[in-house]
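Let's start with one chain on its own, the form predicted on its own, as structure tokens.
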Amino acid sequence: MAQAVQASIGDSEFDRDTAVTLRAPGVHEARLSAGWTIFGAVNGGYLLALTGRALSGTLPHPDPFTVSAHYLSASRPGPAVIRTETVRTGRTLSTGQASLVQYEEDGTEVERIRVLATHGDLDGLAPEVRTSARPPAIPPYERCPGPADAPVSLPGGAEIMDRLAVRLDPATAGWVLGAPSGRGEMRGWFGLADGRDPDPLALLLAVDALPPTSFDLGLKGWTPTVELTVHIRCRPAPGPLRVAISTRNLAGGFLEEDAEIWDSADRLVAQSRQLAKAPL
């Protein structure tokens, strides 16, 4: 169904590009890779995974349960500093905050993203599930087009797509041919191009990695995230993920995006909502 496994968790391009180095208590150095950009700006899901890795090294609990991020300015490839702080520690959950900053040429510090997150241990969750949610109806992987099948490149450039194995549901890919459905939907298969299986940090990337729903509304251009909240529900099974994103309300120049991530075992592994600026 998907590409052959070549990389493993902990030894992939995603892991290398989200690596952080602890320089002092609560101070981590990182380098934002140009490989995760779209329209010249660093992808918001990649930034969330990067700050999530720093918080996982700070808090006593390893896995993100809920993460809320405010994007304060557009990040650019290059060096960055992530400052983390423990807010509260309990027996099963711990909460921390992180701030990612970069520096202008004159040395001025600019905050890019601020995150508040609660972590726990996904392996310790109760097994019972009661849900009315159902996996999205997406055609088989082989019947969904990928970037190489598009007649034109994504406007503005999208280096991130070279690092992903994304295939879109044809019902939500009409915008590629100039025929958006107008429903504000985006569905597809998601994986990493080097075959690395998903983990909780990859889920933070996946919620913001498909083309924006604004494309299906007939709008073109960068759709910058203002705020993004992600809930990680369980550790994903190996294999490709299915992603379903929708928006119901574009007003005042802003739109919301609600996302669901399903794993190969038909489990709802992550949910998110974000507020984004609509393209001009």
Given for the second form:
There are 2 protein chains.
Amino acid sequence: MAQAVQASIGDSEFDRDTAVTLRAPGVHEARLSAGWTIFGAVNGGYLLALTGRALSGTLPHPDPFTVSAHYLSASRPGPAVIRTETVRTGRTLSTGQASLVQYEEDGTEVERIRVLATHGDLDGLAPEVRTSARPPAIPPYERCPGPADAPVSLPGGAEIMDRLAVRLDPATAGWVLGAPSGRGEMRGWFGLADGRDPDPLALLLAVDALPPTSFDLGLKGWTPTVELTVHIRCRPAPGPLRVAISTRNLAGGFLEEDAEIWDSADRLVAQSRQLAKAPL
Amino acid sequence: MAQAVQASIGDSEFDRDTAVTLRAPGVHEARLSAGWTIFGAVNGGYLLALTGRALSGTLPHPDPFTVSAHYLSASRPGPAVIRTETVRTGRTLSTGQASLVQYEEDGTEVERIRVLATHGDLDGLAPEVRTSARPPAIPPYERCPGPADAPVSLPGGAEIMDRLAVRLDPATAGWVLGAPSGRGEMRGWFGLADGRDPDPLALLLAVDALPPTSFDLGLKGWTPTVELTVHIRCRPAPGPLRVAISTRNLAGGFLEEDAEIWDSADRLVAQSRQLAKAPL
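Got the form predicted on its own; could you also share the form predicted in complex with another copy of the chain?
Let us now look at the entire complex, which starts with that chain.
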């Protein structure tokens, strides 16, 4: 993932596109960039990063520890307002709420997502790790196919793929050639295309950036997120991330997606689970 | 779990203790029963069932599909007020918010938990199941030890245990005798002691009713929940439930607990994950 000019945290396209401007107490203006859309829909992880920025500016603790978002309607590129509320402040943790809204042409306000988040300070955590979890066995980056290796371009446009350095584990990429594994798994490398290193906000993006596990189950079409909760467990080390997502239960028209994110130091830096509607 | 007189859904202690009374639009009065406490602290799943009752009376859809709760302060037995808000109503799903508060002696309001929940109609789900998940291998109910088999009574009182029919898998009960497995697992049978069959509200209780996985990691003491999200995937069949909880990552003073609940028809009826503070 070498870049001619490597972007840095705070000075990258991701940082510029998640900028929020405080207009009044608890009222933040944002602009949803078309650069983080897939088939015209704004990515759900990008929305979490935006509300995360607004909450980091609201709460006394900087880092999202656990973020729960309920997705209400499909966001569109363009202006948005994020309202934040401080729910509770404590010594080591504080909890806030955020609501991202957009406006119809006639001025009608439409809420897109509502978020509860508990923040803390990742740098204040004790260093001890006691875990049974092991990183996923993903082949080296160079041996994993990226978008340029696909036999055909994605129709309709997937702007977000130009901004990500995603490489899929070949074991979970069979669906590209019409041969899904049927196991409901998706694994791969994740980075930002401009080389910006990961931080907690980028982890909020990364949990929802791989293709849906439903593709590996042989299903096609859209899997809209109903609810997504992320736990950030550790500040990620510089370098590419490994993401492993699995679905155990596709039933009744819904499926869950469980994601783990590992950093270059082999630490489990984030866990997430979402409930999504299965493709029809 | 045969009972002399079996309670039924709608007419049981659990139903009476989760009753809410609408006092004004969006304002529900409740009384937190001392019967669902452990060492004086009100159980977090019981609180979820209470807010679930209030939201079922608020939203146009009856059943919780996905519920995200952030725990703000420790609840006490006694009066409480649950405020609800309808966030969005759709054809098949609706989203609401609930806030459970209690009052100090001087009248100060203290918020206990804040909840986002998306409801639907479990009876309207398509019957198809496509899943790789298998029920946990738990020995038959009769061969799993219950509270009466413990070598010593729990000091300080665990009122909730009188109202539950919980039997632990012997493989995850070694900590009772000072020999935890170290794997971070907790499995067992779950029912209500009066024989009331499970429903979605009882599933909200069941995800947080077993001893913490930290006991199986050899830790003692309290693991307060920071955030808990539950997905209800199916209306449970009558009869006892099997609950399997695991922790993959205890790090930096926090741990996650992942729970799956299976019903007597071998269906995965609920999945949950919580972030909790590890014992010091």
